[in-house]
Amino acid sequence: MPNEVVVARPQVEVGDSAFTIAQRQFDMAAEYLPQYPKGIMAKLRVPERELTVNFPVRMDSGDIQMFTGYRVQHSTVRGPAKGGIRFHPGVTLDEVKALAMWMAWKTAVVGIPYGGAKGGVICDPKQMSIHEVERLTRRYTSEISIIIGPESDIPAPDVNTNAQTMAWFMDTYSMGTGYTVPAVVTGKPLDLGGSVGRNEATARGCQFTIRRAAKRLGLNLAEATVAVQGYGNAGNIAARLLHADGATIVAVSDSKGGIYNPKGFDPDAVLRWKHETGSVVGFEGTDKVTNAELLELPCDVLVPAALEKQLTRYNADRVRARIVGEAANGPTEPEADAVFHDKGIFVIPDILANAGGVTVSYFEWVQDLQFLFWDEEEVNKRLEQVMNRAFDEVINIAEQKKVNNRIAAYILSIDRVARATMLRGIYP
């Protein structure tokens, strides 16, 4: 039927929701911050704003399809809201709220002057043409433009979005202002005000924290084995960076499955294979494993770089890694954290491990506002300083309070946001 309106509906998730997990993590850390009034902590437990938009997009066929999108701002008390945009069929408001909350703690734990936000559209861009994705991006940008801006809320790439997506975002927003506003988004192409080092920043920040953790544990990375779940931007770059450190990459996976070889393989060759075939599966000299099986393989370092809720109460006791470096957001349930702590597995929590992306996004924003750009050596040097300082601050709290690393990271970040809230006061 021509011009039929089709509605993309959110998927229903079972079990503990991502936002429920985020609030439980908050509650566990809040117990160690009794100095703040209950009302202040109640404010920090929920988002400041939740925007839902339903909008039409004309598809290549001429049909009009309806899409639902979200933008959630959890906190703006320490500065503009900051957070990525994901295009995925499984996007829900609950998930976006959780991701926005985690972003608020992530920016605080590394000490950059941002709040936390997140956005998403329920769609499957893998089933859409590039022109359909562009039209969807531009319409979604127009719909949420009432709350985004270089001084209010600054989007960035996330799942299934990239530098090109951010170029469309920036252009659409700029058409509304009448002049170019490069600082409205980060993760842009270099030709439009992007920063060198941004594409690798999430993985590089994870690399820096894994190095720090390995040093604490007396683990020589040049002799370590690494498994990476998720071979998107963060996962494949993390694998390549750790391989450059001398580590042996023994397993990687994507949405179609995983590969394993205990003797290791070249992650660059695997990436080329994925580009040629659409998946890492079938790479020469490897055995096929599932994403679930990959998490339980023997390795020194496990890097979950896929989606939320991968390490749970049901598989935590079978994880054999010494270090878990969370390149993904929310991959570990609280019950799994307790198991890892008891087993002596060193977890680098997501709000610390993958904060390199938002840190270099901050660098990009600063450079855009100043119209003054740094070289990649300067960017990476500043990033390493930020990540190492944040790592040491988190571990010091963990040792002082005798808590696991995630609770320590939350104590640090929530304390910073709560203190800023108290200093600003409640208006009016």
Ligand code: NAD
Second form
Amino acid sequence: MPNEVVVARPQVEVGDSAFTIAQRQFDMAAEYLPQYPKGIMAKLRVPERELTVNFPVRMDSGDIQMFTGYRVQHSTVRGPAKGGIRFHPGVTLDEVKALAMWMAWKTAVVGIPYGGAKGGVICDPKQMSIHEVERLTRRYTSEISIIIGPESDIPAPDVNTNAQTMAWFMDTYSMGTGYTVPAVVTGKPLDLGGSVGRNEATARGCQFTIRRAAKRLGLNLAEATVAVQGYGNAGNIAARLLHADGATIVAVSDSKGGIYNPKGFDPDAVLRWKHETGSVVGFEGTDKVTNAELLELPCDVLVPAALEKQLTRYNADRVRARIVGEAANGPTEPEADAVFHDKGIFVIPDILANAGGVTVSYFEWVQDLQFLFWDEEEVNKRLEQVMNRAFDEVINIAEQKKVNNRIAAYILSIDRVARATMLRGIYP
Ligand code: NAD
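Would you mind generating the form predicted together with nicotinamide-adenine-dinucleotide (NAD) now that we have the form predicted on its own?
Everything in the complex follows now, all chains and molecules, and the chain you saw is the first one.
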């Protein structure tokens, strides 16, 4: 069966921008949707709105410093735009556009009534005081508030932003309206209308899809070995949840390097060690490995949960896992997908594997709008239903159309957005 699968091999040049990669992935999937007019597909491969804001922030020294930020709405066809806000020195408009496009497909693949968006500010919050970060957050919120709102575009945390950032965002927006608007952002603290289960949701969604994949492959998770790159929110919770499923965690890493013990170790103890020392490296009974070596270790399940472009044409043929569950966004270059297919590695693509986060963000928004809150059991039960349904829909398309799982996820989501676009029609 796998030999019959047609694997598209896009020509990605070294240094291709994230948005170029996102558009090429779109084009590959669009070929399987010939029923839509070319003009509709042309609309879907570019963002609806790109807002650039240049704004001043008063620093603790009293100096005024200028910052540049972005908010890109890729699609609002199926509902309000939705996507995180990133504070990082490497933020570019191109990257924000790619991340916004991926959000549009992610919300569609799990069938939640949102479009896709992303925001970012070029800054290094690690070099700023908490007061400077607060003033930056509030001014950026104010600058982009012309396109933000609980019915139009709902931000969330991303790299270097967290529940506190969302609290400042919500407070600033609410000062403008004159009343409290919890549903304007998700990922808030529980005391301000956050949802139980949101913190674990990305990793839990990833766990549900890995369970489903393992079942298909006849792999017993209780006998499986797992390597996780990245030990932050997505990575460390994924490692601990899979460990609770009986899996043996053999390797994990963070930005300072990785640790390996083929016999396994306790991921909770590693988390305590990381809190004490600042890194997973040096944990008792483990050997040190580099982040690159971790990806090539013998294991059944590999969970990239750190950065983009980790699995490339240069290392893909040395990956030995049977399942790659993409907790991170964009960890695999398109050409590595083709190699994985040839090797029979089962990839759970990012827009499916890590969609648990945005799904519980949606639950948070629904609860905020109703002022009625669910317990954690309810949140997790609904999340499992959403993830399992999306997983099965993607795999059915992969089998029917004889494409790899990533293209299948794109076909499913682009089809949903294109169909909604056709139903709405072209204004005026
Ligand atoms: P995080 O900041 O909590 O953790 C990131 C981890 O990656 C940290 O352990 C960090 O040390 C590690 N890291 C940084 N540079 C590294 C490097 N060069 N090599 C190896 N590890 C490195 O971030 P997170 O929220 O866990 O996000 C991780 C990935 O998951 C990102 O791609 C993010 O977009 C994606 N994601 C997260 C969520 C979510 O809800 N948290 C949702 C969807 C997707």
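Under this definition, the rigid core comprises the largest set of C-alpha atoms superposing within 1.5 Å between the forms. Numbering follows the first chain given and starts at 1. Predicted model only: the values in this text are computed from it and were never measured.
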If I superpose the two forms on their rigid core, does the C-alpha of residue 192 end up displaced by 2 Å or more between the two forms?
no
Shift of residue 338 between the two forms at or above 2 Å (CA, core fit):
no
